[in-house]
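One chain comes next, on its own, written out as structure tokens in the form predicted alone.
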Amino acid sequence: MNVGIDVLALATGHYVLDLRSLAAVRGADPQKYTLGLGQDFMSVPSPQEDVVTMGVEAGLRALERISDPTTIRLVLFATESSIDQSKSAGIYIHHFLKLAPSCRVVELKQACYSATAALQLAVAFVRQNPSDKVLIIASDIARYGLNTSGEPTQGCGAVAFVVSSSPRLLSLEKTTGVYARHIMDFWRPNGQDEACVNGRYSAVAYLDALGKVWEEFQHNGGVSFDRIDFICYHTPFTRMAEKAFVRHLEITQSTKKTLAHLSTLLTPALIYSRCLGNCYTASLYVSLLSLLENTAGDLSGARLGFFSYGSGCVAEFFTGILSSGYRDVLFFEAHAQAIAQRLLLTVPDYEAFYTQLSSPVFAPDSCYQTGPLRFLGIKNYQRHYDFAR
């Protein structure tokens, strides 16, 4: 029985900052951002957007391709931008998507890896319950603080994907390689909005984890590097994914792939990340969408590799086969519009948004550009939402 991703949808913040304008204000060479990091823009959420509003927008889009939403019996919400220490953000998603009450809902956390953990849990669930489906939402807002070294690698986004038997998009192969160890490369303590990060150490840990999961993947009988047609890497910034490809060439000693293949095998998967910024748990699957929606030809039957990394750290490598007709379930036009129609911010406007997001107030009359659902703020310690009119 084939199990995998049946449909995959994207949402992001409705505002955007050009990193060249940020560089000018910060007194930095713009090429430090555009070439050194490989980033051109970053999506910015308005004060009326959060991980729930983006997750609902992505979820509504994904459900357009599902004929019977009552078959969704499990909702898994993956994030490292949690809005509550107790209540799952997935419960809000379940409510606003009007899913059936006979449904399990839970939130998962392990830095950027948790969406992949959700995927593997969903695959096991569907193998036991072939007629049921699982909805996974990965939604995040990356924050490192104003005028910090991590500032140009911020961003936001959400993906929603449905896992089912006989998937129309991607069938997962069973062999995986997994690696975990306790390190302090990235974390966000309770009560703190911005992440703590040791950037250089995190990059080294990322590449080390890639070697470890690849070694286990091979030990477990995984296919060779040369039998994988395209690879999607976790992308905190696009230059990191390019470094991962170079490292992969070194550890596999590939006879068919070289540095010359980087642009054809990897660049399409990085187009969305270059203009959205870091989407944390969603970033690997943003790369998958970017590959599929920015490659002109039909890739049906191609084998894709996936490297998922979550700081702290847990990593995994796995593969999947693209289904015949996968292009029929993509959202080419909707995703292109979502990216193109973001409103361009000045740096002062972006900084004002950033400050407001740290202390949301109850403001139902605000008129920021949002998706279908608006975050109204916090009143009596409760979060309030409403659909935009």
Ligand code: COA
Second form
Amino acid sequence: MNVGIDVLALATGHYVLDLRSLAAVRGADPQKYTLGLGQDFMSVPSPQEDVVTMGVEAGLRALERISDPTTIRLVLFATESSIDQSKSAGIYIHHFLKLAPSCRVVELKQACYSATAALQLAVAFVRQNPSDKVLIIASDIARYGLNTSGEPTQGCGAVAFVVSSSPRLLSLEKTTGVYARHIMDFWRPNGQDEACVNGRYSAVAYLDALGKVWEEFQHNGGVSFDRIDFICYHTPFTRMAEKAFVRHLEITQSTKKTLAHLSTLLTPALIYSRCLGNCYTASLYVSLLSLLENTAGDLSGARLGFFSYGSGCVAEFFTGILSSGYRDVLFFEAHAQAIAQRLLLTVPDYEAFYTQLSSPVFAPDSCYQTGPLRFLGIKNYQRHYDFAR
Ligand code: COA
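Take the protein just shown as the form predicted alone and give its structure as the form predicted in complex with ligand COA.
Everything in the complex follows now, all chains and molecules, and the chain you saw is the first one.
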């Protein structure tokens, strides 16, 4: 039985900051951001956006391609920007997407890895229940603090994917390589809305984990590097994915793929990340969409590899085969519009948005640009939302 991703949709914040303007205000060389980190822009959520509003926007888009949403029997919400210690953000998604009551809903957390955990759990669920579908929402807002070294690697975004037994996008192959180890490279203690990060160590840990999962994948009988056509790497910033590709070449000692292939094999997968910034759990799947929507030819039948890394840390390497006709379920135009129509912020406006997101006020009338759902603020400890009129 083929099980995998049937539909994959993207949403992001409705404002954007040009990192060259941030560099000017922070007294940094803009090339440190654009070349050193490989980032040009970052999406910024307005005070009326959060992981739920972005998740609903991506979810509504994904459901446009699902003829019978009552077949969705499990909703998995993957995030490290959680809005509640108890209630799953998935319940808001289930409500606003009007899904059937007979449905399991839960939130998953393990830094940027949890969307991959959700995908593997969903695949196992669908293998057991082939007529059911799973909706996964991976939604995050990356926040490191104003004027910190992590600041230019912020961003936000959500992906929604439907997993089914007749996947129109990608069939997952069974062999995977996983690796888990307790390290303190990145974490966010209770009560803090910004991550604690040991940034340079996290980059070392990421590359180390790539070596470990690759070894495990090979040990488990996975295909060779040369039999994988394209690889999507977790992308906290695009230079990190490029470094992963280089490390992968070294580990595998490939004779077929060389550094010269970087621009054809990897660059299309990094186009969206370059202008959205880090989307944490969503970022690996943003990379997949970027590859598919920025490659002119038809890649049907190609084998894709995926390297997922979540600080702390858990990592996984797995592969999948692109379905024939996958281009018919993509959202080329809607995604291009979502990226192009973001409103450009000045640095002081970005800083004001950033600060307001930490302590939201209840403001039902303010009208920032948002997707279909607006976050109105918190009243009586409850989050309130409204569909934009
Ligand atoms: N022109 C071109 N490149 C420049 C430059 C300039 N003027 N100035 C610096 N650079 C390069 C550096 O050489 C470095 O590249 P290299 O890693 O290939 O050597 C890169 O830009 C970053 O510079 P660095 O001094 O290392 O930046 P930093 O210490 O201020 O911050 C991070 C970088 C990644 C540590 C920081 O952004 C961070 O903590 N991010 C969040 C954590 C994260 O994303 N981790 C990833 C793994 S999950």
